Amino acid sequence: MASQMQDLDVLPRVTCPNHPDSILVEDYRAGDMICPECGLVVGDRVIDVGSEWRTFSNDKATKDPSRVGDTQNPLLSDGDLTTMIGKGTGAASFDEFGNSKYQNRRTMSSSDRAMMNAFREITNMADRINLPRNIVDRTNNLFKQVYEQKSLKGRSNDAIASACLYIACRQEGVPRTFKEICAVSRISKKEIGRCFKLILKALETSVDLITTGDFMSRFCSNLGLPKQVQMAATHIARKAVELDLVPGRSPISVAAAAIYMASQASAEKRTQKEIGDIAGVADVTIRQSYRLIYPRAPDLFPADFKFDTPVDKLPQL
């Protein structure tokens, strides 16, 4: 706290040279900073950062009082800085045929327009699965790099955007499955997977390998399982990988099987279908992974786990 106060003290502050301790008064109309003790104008042309309009209760909701347009977008070529001309009302605003002389013609290029549509689609997809803003920003940057390289010609922008979202989630440490991305986009899982591999090759980038721990917390939370079951499932999945009990199985299917085993040993039991719906895997996939780890079940549970169902009474499937 002391260091923060010191940092605030070194920041430049506008003061009156004759009365440094006096609180300056701001004249909003003239844009001046005035000393109340001696009347000295300490600063002029102060920018008003407040709203440029006032809102009244009887104003129509469809009326847009803003005259400055949208915020600047650094990902576009010209920052998307545009000028909007208001609708004319006098006779000088129209020609002899009654057409408006001044029209808003957008000068945005086709590439910027395509990127804007992709950015809008990325934001919509992220909102549907509750992804934070930093994921959206990284996805937009990835899409811009791919689009400018023109290395994925022939692929739809929606497919590229979906693959970029999948990569951004992996790079930010909050991976989502292909099925989760596919559920919020209009692109097939196979097409997203193809674009994913092409983008990694084109950008010469990589993503960390996904593990069972990347999904365990979210899956257990969505299933409403207590912390003890989540910790047990995490331990089971980690031990199964360490003992090489599930060679060639995807981390998602191993996590689902571990959750099923831990829940069946506790009082909070969940069916294969319930777990499969959350994890996005089929019941048969869970059973196949479960059969691989079941013979070593006594060695997989943590030592302090409180069994509601003994290990020898677990389902054999």
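Being a predicted model, the structure only gives us computed values, none of them experimental. Positions refer to the first chain, counted from 1. The term rigid core refers to the maximal set of C-alpha atoms that superpose within 1.5 Å between the two forms. What changes on going to the form predicted together with the partner chain:
With the core held fixed between the two forms, residue 296 has its Cα displaced by under 2 Å.
For residue 35, the Cα coordinates differ by 2 angstroms or more between the two forms after the core has been superposed.
The Cα shift for residue 309 between the two forms, taken after rigid core superposition, is smaller than 2 angstroms.
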Contents of the next structure:
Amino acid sequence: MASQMQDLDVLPRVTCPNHPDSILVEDYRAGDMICPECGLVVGDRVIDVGSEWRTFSNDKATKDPSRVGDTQNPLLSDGDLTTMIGKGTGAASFDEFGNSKYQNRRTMSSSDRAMMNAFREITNMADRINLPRNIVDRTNNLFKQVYEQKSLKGRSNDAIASACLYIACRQEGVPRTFKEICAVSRISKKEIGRCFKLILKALETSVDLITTGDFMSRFCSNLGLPKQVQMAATHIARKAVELDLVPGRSPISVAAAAIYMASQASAEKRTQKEIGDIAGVADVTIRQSYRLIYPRAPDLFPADFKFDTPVDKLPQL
Amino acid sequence: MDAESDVALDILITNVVCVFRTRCHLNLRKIALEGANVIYKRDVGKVLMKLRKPRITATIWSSGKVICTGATSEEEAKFGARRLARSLQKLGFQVIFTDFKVVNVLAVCNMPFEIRLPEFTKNNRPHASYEPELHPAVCYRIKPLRATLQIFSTGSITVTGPNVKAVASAVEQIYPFVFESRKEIL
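With the form predicted on its own already on screen, would you show the form predicted together with the partner chain?
So here's everything in the complex, that chain up top.
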């Protein structure tokens, strides 16, 4: 049962005498290194990295005593191996005037302070429109890439963050309109658009074109329209784009007009103003696009659609 | 598909921007007071002088640099710039007309067919960029010519480039691509 300690630099540090090639399995609870081939315990009294006491609390809000460091992401920040001086308990930590000694607990990762600020801002923005974690992670990654490149250094970080959020939503296949991003950001649509183009150039990527179908489920749910109407509107919009009835119109406007047509033909009617409010398009824009698709209305509806208002009775604006 | 030789496309030059130097310091206040057809923008530090004959607007800085916009051809730009220098000379400055350079040319061209923009963007991925939410046209950049074309779905194309020749060759280059993604008239 002899174990041979070889060079500490070479991994694995110890090898099983019978199987020198096999990689040892570490059992960190018991502090052993075990050979998987024969089960020999090769190294023992290896330092235990498990938790020191058992924790039973379910809520994560209270500090987890078994964790030594914070769960920061070393992938994004500079690696989180800094030490901060804590607030201080007891009487000895206060000097004469009542101020605490060692006040200086700031200046951690000063080089990436702006980046951490931006991450916080991104999380806040994403929270407001309930974006899932994967989009936020993608946004953080994009922001980090842009920030490290420094080609957009003069631009406001918030603008870059908003543009990264827009790109991340696009890349994940669930695009948000610029106006939706504007609603949760303090930056103007113009500036976000500018940063968006600059970032695409800087990262040398491109994004897919937006289609009408990307927004249907969101807009229809916000308007409270049933699934039938949503499917009809999706069909109408897709058909309209295929037949190229609406050249040069933004897909959002076409989608809004399709929703209007579908809702007016069903029992759940919505006014142009309501749809315009949800989609972020002016109601005159909906009117324009609607005028373009109205002549071909019978062809655009899906075959199995139940009309509450027949096609010829659809409002003509 | 020899599309170019059948059709003669009219490229209309709408704007030519040029710069020149007068090689002497100009007193903007004097120009503003004594010159005809001038607007003095004191906050920015420049004087706008509008000429009637070649319809030209010139931005004059006190360093002696002048930017001339609004001409419809390169020769007209040169005439206008010279005329401007002459009028500054009449005001009493020792003007020497140097470093004349045409900086930007804007031209408009109309295709006889409409264009399908999404298809066009897909076929010309790195050069073309289309954001319908931001601008209704596809922005196509030709790097070696330093020219930018804005292609609209109606078939009209706006070209900006460093000189007239670049603009003409840009239109020639883009024609086959645009022809591919045209909308056939039924």
